[in-house]
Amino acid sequence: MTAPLTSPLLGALDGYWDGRFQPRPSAPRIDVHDPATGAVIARVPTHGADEARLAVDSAARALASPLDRAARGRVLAAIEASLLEHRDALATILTTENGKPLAEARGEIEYAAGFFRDAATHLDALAPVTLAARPRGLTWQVHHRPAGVAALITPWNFPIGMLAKKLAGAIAAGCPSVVKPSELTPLSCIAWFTLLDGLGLPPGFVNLVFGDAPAIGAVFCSHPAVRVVSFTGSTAVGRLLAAQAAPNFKRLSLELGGNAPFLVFDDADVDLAVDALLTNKFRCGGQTCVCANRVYVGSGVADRFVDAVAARVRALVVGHGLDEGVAVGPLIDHKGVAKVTDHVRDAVARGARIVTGGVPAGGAFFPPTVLTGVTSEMRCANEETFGPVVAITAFDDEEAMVEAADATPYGLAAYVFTRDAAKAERVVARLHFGHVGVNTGSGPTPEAPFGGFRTSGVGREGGLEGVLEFIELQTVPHG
């Protein structure tokens, strides 16, 4: 079934380098689907190593004429304004290829704009610094130089938001970029590049390729002009990129997999915790690295918590993200459905109980599901389910709850609910996660650094720290 997606922002379904869209009429095509219907909504060319090298070379030429900080500020402001102006058009494209509800997609565009707004506030911090001391009788200056070409590899779950986190930092630092989005959701990125093309940026300052991920990634990791590789995705791919980039000593910024615990102590505000869980867990249908994957609840409030969560989950409307009132859209594809189905079946086979949901709904849809009696041996406790499943474990021993929450090789996000401020402080200090919400299910914000501990990655996005990922410091003594 084919139902082409039309939009003024999708006039050219091509890659972009040297300041213009680059047709590849003879290249094999990638089918882009609407996950809610299965329809093919677009076909885009498959790029490989040749196109990746052309895009990197284009960026390298742009690096030879770097933008000063004032010019970068103007670019950041223009991109922010453009995103907000075209929010609804971008959100419609995003929802159609990703499946998330339209209100979420609009929120993602606004979230993305925030990274450009915040990055602009850090430009003054990149001014040359003259040391107050005069070691060896010399004047010492420290300059913040663009590290080089930045390769930005983004996932399908937040096609605009995840790119904004990277691109805003790269632009603020003065680094030309080559963007490689997921082949599952290239249209949002193409639409955004249509807007970027109209902003009068220097040719080569932003570039776009998509298609053969291994071939493109290999070019990013081997090309001498690329000095920063920023990737959001699985830990397995992160390891591969790290190995490929190591011989060339490239800087890596990796936001990788998660296994987020959500701790509700007996003294927690249960209603607050339920509200936070529902907002946190079902964003993008549970397909986020920061959503609660393991929910640990004190036995004193467990029954009340489960009943309240189940009642709210049953009321969630599932459907096409463009339809009014839909709260949960489809999963990205049938592979996603298969994984969620396997996790639920495995949990039930090992003794978990389905409170609500649990049965595939057809196509790429899976109903919001609540499981209780989850144990550490189950797949849903050890792997990211990446779907709309709330996996709940009741605990009597608070010490055991904290130990279980931290017993994972991942360390991206965690959440703690308690009315006891001292307890919250103690628990947070014992959780080896880069982001720990206390009495909130909030994920990252543009103004603060975000990234993982352990196998959830290295580097940070957002805040000044996200800009510094793309900066090299140059020390210059003057006689």
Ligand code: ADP
The other form holds:
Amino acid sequence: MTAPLTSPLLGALDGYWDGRFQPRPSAPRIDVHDPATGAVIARVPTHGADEARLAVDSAARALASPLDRAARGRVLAAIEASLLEHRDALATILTTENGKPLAEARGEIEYAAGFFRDAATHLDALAPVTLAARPRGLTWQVHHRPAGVAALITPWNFPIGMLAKKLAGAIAAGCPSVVKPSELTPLSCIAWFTLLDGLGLPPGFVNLVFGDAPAIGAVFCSHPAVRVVSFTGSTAVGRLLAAQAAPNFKRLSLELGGNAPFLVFDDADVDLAVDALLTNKFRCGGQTCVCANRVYVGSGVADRFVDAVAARVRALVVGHGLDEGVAVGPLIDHKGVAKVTDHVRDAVARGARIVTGGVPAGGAFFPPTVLTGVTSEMRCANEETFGPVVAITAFDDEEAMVEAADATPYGLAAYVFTRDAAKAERVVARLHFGHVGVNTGSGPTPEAPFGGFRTSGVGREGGLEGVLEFIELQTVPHG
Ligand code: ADP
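Complement to the form predicted on its own: the form predicted in complex with adenosine-5'-diphosphate:
Every component of the complex follows; first up is the chain already shown.
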């Protein structure tokens, strides 16, 4: 089934380098699908090592005439304004290729704009610094230089949001970028490049390739002009990129998988915790790396909590993300459905109980599901399910539960619900996660640094820290 997606922002379905879209008429094409219907909505060319090199070379030429901080500020403001102006058109494309509800897609564009707004506030911090001390009788200056070409590799769950985090930091630092979106969702990115093309940026300052991810990734990790590889995606691919980039000492910024625990103590505000879980868990159909993967609930409030969660979950409307009132869209593809189905089957085989949902609903749809009696040996407790499944474990022993919550190689996000502030502080300090919400299910925000501990990554996105990922410090003693 073919149902081409038309939009004024999708005039070209091509990569972008040297300041223009670059048709590749003879390149093999890949299909882009609407995950809700399975329809092919576009066919885009595939790029490989040659195109990746052209794009990096284009960025390297732009680096030769760096933008000063005032010019970067104007670029950041222009991108923020253009995202907000074209929010709805971009959101429609995003929903059609990703499946998430339109309201979420609109929220993602606003979230993305926030990274450009925030990055602009850090430009003053990049001014050269003269040390007050004069060691060896010399005047010491420290400059914040653009590190070099930035290679930005992004996943399909937030095609605009994840790129915004990286691109805003790179631009604030003065680094030209080469972007590689997921092949499952290249259209939002192409549409965004149509907007960027209209902003009069210097040729080569932003570039776009997609297609053969391993071939493109290999160029990013070996081309001498690339100094920063910023990647969001699976731990497996992050590990591969780290190994490829190591011999060339590229700077790496990696935001990888998580396995977020969500702890609800007996003294928690249960209604607040239920609300927070629903918002946190079902964003993008549960396909986010910060969404609660393991829910631990004190046995004193477990029954009440499970009943309330199940009632709310049953009321979630599942459907095409463009339809009014839909809260949960499809998963990204059949592989996603297969993984979620396996996790539920495995949990049930090991003794978990399905309170609601649990059976694939056809196509890429999986119904919002609640499991209870989840134990630590189940797959859903050890791997990210990446789907609309709330996996609940009741606990009596707080000590053992906090230990279990932390017993994962991952360390991205965690959540703690208690009315006892001292307990919250103690528990947060014991959780080795880069982001820990206390009485909130909130994920990251543009203004604050966000990133993982342990195998959830290295580096930070957002805030001044997200800009510094793209900066090299140059120390200049003056005699
Ligand atoms: P997910 O499971 O979320 O799709 P992946 O890590 O597979 O996570 O994909 C995230 C991004 O990494 C996508 O843009 C994908 O195309 C890209 N990618 C996958 N394999 C490689 C690779 N070998 N080198 C570089 N990028 C890759």
